[in-house]
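In the block that follows, a single chain appears as structure tokens, in the form predicted alone.
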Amino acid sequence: MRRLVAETTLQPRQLVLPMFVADGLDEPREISSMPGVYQHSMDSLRKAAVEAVAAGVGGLMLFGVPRAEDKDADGSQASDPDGILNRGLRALVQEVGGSTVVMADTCLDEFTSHGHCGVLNDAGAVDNDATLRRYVDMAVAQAETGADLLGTSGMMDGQVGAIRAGLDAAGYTDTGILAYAAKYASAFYGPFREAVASSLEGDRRSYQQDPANRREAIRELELDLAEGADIVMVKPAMSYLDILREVADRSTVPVAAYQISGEYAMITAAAQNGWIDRRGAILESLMGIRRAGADMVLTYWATEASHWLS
């Protein structure tokens, strides 16, 4: 009778599994605080895709993480076609690819010496046109690995627009764009720097959104549907979810929302120590999600809470 009436599914096809691949690995290495989440070595990159995608989930989310002296204050080995994140995206494109969607997160902050999300100027303030410039350059490089969807997780001003026209001016119509529309300056980010051995000197609120804003949020989701978004995001997910709510009411096109770190990292310790049901809260916190209006859900139990679904 439950099931017959339930007014919200969860299915592994809604869920979305982020991964990172590291530079330099012969073996997959976790992340200290994200038990169970792997920097992976391209082999086994590879088999957590197939796993991932035997289960069912609807698509996969690579990060890339270069090397230390490989980084620099341009992250120009984000557009290069052999740097690790390009050859990672062809590895899932040549193991998976026409299983599951493939996507790539189209930002600098893992490559760049600073840490930060664009490239900076002489004060030291991210320039935001001269950044637009890098992401189409990374845009193109993704898209000619056979990716899917590219990720804007950047907050940069115009940056859907740029991209767009880049993309087609360059043959690839069809690479669709997953615009992080509302991405909030969270605390919870934390361990996510971990797993992508960040760089980063200060912060980002000078183009991440203040938690105070509501209003905003329907703003940038309005200019990035204006500028050819194929699917919105909302990150982070569970301290958002009224923003979500929102959003999904007026977009007119899918919606995302990103279960980050330190939410995963949050569910984890308390489970480990006991205090509460592990697989209850997981598909208790992926239920809240979708039921605040996420059509897809990015999260690190992609996998495993798919078998429980299966």
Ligand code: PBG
Contents of the next structure:
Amino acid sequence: MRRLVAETTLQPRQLVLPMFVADGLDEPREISSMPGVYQHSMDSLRKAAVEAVAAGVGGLMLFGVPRAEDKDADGSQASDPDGILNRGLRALVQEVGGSTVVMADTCLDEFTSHGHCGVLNDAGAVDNDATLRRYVDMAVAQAETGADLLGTSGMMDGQVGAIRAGLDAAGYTDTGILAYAAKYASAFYGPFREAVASSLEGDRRSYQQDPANRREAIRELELDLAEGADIVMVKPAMSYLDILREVADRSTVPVAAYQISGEYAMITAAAQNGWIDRRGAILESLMGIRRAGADMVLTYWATEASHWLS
Ligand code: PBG
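Given the form predicted alone above, I would also like to look at the protein as it appears in the form predicted together with this ligand.
First the chain shown before, then all remaining chains and molecules of the complex.
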């Protein structure tokens, strides 16, 4: 009877696995604040991708971790075809392209020496419009790898429109944009900073949203839709389920939510202490995010949860 009347579904195709590929690794390296999540070598990335696709996940979202000495103020490696992220994307397209949706993180923060999502002006502040030019170069390099969908996570104003125009001009009219529409400046990104060996000092409050604001998320949604977003995302997920519901009610394109590193770490730590039932808590958290309106969920448990669900 419960199954007959359930209002919300949770299926592997609705889950997207975020992955990290690091330059210069022979073996995968576990991220200490995210037990069970790895910085991958090129080999282990391919293996984990094949496993995820066999489990039925809807997509893979790849982040690159360059060597520290390859970072610079402009994040040059981000648009270098031989940069770690673009090499990783090519490996994924070769290994599982056509069997799942290959997504690329289109943001400079992993590649900049200062760790910000954009380039800086003389005063040391993020220069929005100069950053857009870097994003376009990065997006075209990523589209060249064969990636299906570009995840614009940098929260610069006008990024979706600039990238759409840049892709179209370069002939990549079929490469889609997953717009991080409402991305909040969150303490729950903590473990991700370790995952990508971030160089950031300070915070991202000048370009990410204030957790106090709800209307601002709708404004960001409407701008991204007008600029050509194919999918819009709310991030983080669990502390922003009200925002997710409101975005889902208004969006004219599919909606994603990102269950981020801190959410993963909290459930993992509590489960390791025997304080909560791990599997129950993971599935309940994913169901809650779906119920709030997410058509798809980015989660570090995508492969494991897909095994449970199928
Ligand atoms: C930065 C970026 C972040 C995440 C994805 N892209 C961190 C930040 O904005 O500081 C966080 C993902 C996670 O915490 O799992 N472009």
